[in-house]
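Next comes just one chain, in structure tokens: the form predicted on its own.
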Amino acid sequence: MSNTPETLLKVDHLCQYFGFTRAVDDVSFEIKKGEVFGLVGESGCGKTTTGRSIIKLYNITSGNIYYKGIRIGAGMKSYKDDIERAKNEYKEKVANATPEEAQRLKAELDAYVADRKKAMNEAKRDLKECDKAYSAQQVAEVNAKYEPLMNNANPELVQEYRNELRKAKRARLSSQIQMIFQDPIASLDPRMTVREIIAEGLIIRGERNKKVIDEKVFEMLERVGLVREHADRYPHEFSGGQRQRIGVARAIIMNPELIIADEPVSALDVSIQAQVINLLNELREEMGLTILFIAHDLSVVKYFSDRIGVMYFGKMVELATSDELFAHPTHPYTKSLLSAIPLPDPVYEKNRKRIAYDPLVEHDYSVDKPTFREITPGHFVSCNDEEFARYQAELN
């Protein structure tokens, strides 16, 4: 029997464009069940956009997103680009072709276009059917649990069965992924009480029993370090750390398997940062959570993450385990990021050398283009052939 953890989330060649801006450009990674995957990089590098694309707040431009092996996100641009590219190549080749060659080229083009359109339709169908299939599975599980009990059921059990069946019919696969947003002020509706904010997901899912909702809300508040009396207050009555705890409670009340934590501590004081990180660690152990942790503070990411991916200008430039990345940073941008980490040591700080990263100086990609390659087991770097050989030599 294999002890390898199953892949919970797979991001495959994700692209997210806004007009001519390539916010995320061909990013791929996997997150194993139960791990914390850190995503780091400077402001504007595409970290948050990646998280929002995964949770389907954006319709992705191209690429695929798989959750538990089921495709929950797909972009159509890559299929359309493939078809357009094939048609342009056909026009160039057929210009000087004989009638027989032209006929063969046309048949090849038609077959390729048909294959790409078939793949595009499959992607559209997967997006349309993934939630229906998940809902049908939940309904079947509820029926299997309650139908044997219905012969001599009392009114309370019948009501419970109907309640669970209604929730199963409204279940969505994407609700197993929840997000904690960066700004604890902007992410909470100032016109809603804490009770309404935390309970909103349950109500959307179909829960109508007010007693059940209240008990769930109180349980979540206590789990994140708040008290029941906070339920009837408004967001402006809390500190930044307390607001972020409310955001955490709103996410975990849905009992998700994957949490996307988008810089959850960047707007907080250092002491409060430690409290929130420790809270996430506790919840991870208690609930068996898998976490995509987005941040730009590398010290926090090293403490909290099992593996780390480094992003620069929308691309993934390096990916490795936390220990490996800090022990053997390979890409010049990763070295630059690590050189910027301050330490509470005035002697060290006085002599610390900052490493500047200039891609035009560091790389020559005019002919040999870079790809994302595995230079040692589990350690991936964006590099071309010359850099690949050099990086391997350095590590060995």
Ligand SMILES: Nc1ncnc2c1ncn2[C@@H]1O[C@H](COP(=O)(O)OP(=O)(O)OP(=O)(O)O)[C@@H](O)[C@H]1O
Contents of the next structure:
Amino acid sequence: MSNTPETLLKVDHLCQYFGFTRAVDDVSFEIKKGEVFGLVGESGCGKTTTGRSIIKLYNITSGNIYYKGIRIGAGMKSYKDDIERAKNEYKEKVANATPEEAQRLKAELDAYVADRKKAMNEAKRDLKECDKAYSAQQVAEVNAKYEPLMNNANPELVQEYRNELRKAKRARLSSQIQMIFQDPIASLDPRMTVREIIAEGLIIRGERNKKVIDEKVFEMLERVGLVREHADRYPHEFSGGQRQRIGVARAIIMNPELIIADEPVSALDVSIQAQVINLLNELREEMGLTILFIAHDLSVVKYFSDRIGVMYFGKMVELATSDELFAHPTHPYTKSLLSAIPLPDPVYEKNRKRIAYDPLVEHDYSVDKPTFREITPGHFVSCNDEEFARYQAELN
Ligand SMILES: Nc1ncnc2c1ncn2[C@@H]1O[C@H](COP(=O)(O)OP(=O)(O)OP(=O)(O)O)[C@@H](O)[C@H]1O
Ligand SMILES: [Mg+2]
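Next up, the form predicted in complex with the ligand. The previous block was the form predicted on its own.
Let us now look at the entire complex, which starts with that chain.
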């Protein structure tokens, strides 16, 4: 399957609980290399938490996150729950068992617990070693490039080799994934100059050469539509749109493969929104970026995203290509979100009715529970058996 694009990020049954709040509850999706994946849903549905879980700002509750097949996130709760459940089942069964049966059940339980603990330890080891594995790979690449050039190399080249090697040794998988934060005011330290803000990641990664750092900062400023004279100013001296450009510069200086853009335009005027979206689009083409684009409004992601996932209260309720989602919205919550988009068409606007979504009215999940199912190829909806049949009939 060499012509199918590589899966860059795989989020697998992600759960992130804060006490009783299930901010993200069993969410799965994949992002292919080069794709823009839109994640939408109303305030509080868990979009930011999903993004922050991916960049490892949280120890996730359960589920796994993979980057290029390397496990970068794993939650321990599901393993502990499995063990707990097995122990309870054992207690129930063993109560009425003959001694021989009891012995067999105990052996079964022990084997199961040992297996779950082994899986949990594997997850812990993967997490601990993912950066190491990545940096070892980077070191090997640098060695392969420079070693053949080291016969009669001039001191400058030797120095360059050393520099690159030092960076490779400090390379972290996590710098491959950068986030543009939701709030451009809160996310920029007011005591730091723009130069310091943009250069921070490079310095953490091991770059020491001040000239290299300055040149890189100037290059990034110009790339996002600012000028080098802005480098010595402070964030409060900029407009909202300019601040968001600083956030973009800070993210792309690390030369990441994946950008998580968390509502990068929600706080901006409509005219400025288009500018920032255009900037992201240009960067996407120039740098071959893959983007997870978070928004609460479907109209913002419509033209920009290849595929869209719709979240409601911590759950993914629908996922499809952008075209498919707009042509055949299926989950009632998606229909409700779509009905909220105004169009520049007076006749349409006059008749446009906002469809309200009330899960208690729309679904009867008292017996038949919903799961996330593929109703047509690539189009997933959260539904139970009855809804699955109805949605498929609707689409045909
Ligand atoms: N650090 C935290 N501690 C406790 N609860 C949190 C934390 N972060 C988020 N939550 C809760 O988790 C839920 C999801 O929040 P999240 O910020 O992910 O939503 P969102 O979809 O990004 O919303 P918005 O569109 O308003 O940014 C909310 O109920 C929120 O109150
Ligand atoms: Mg948010």
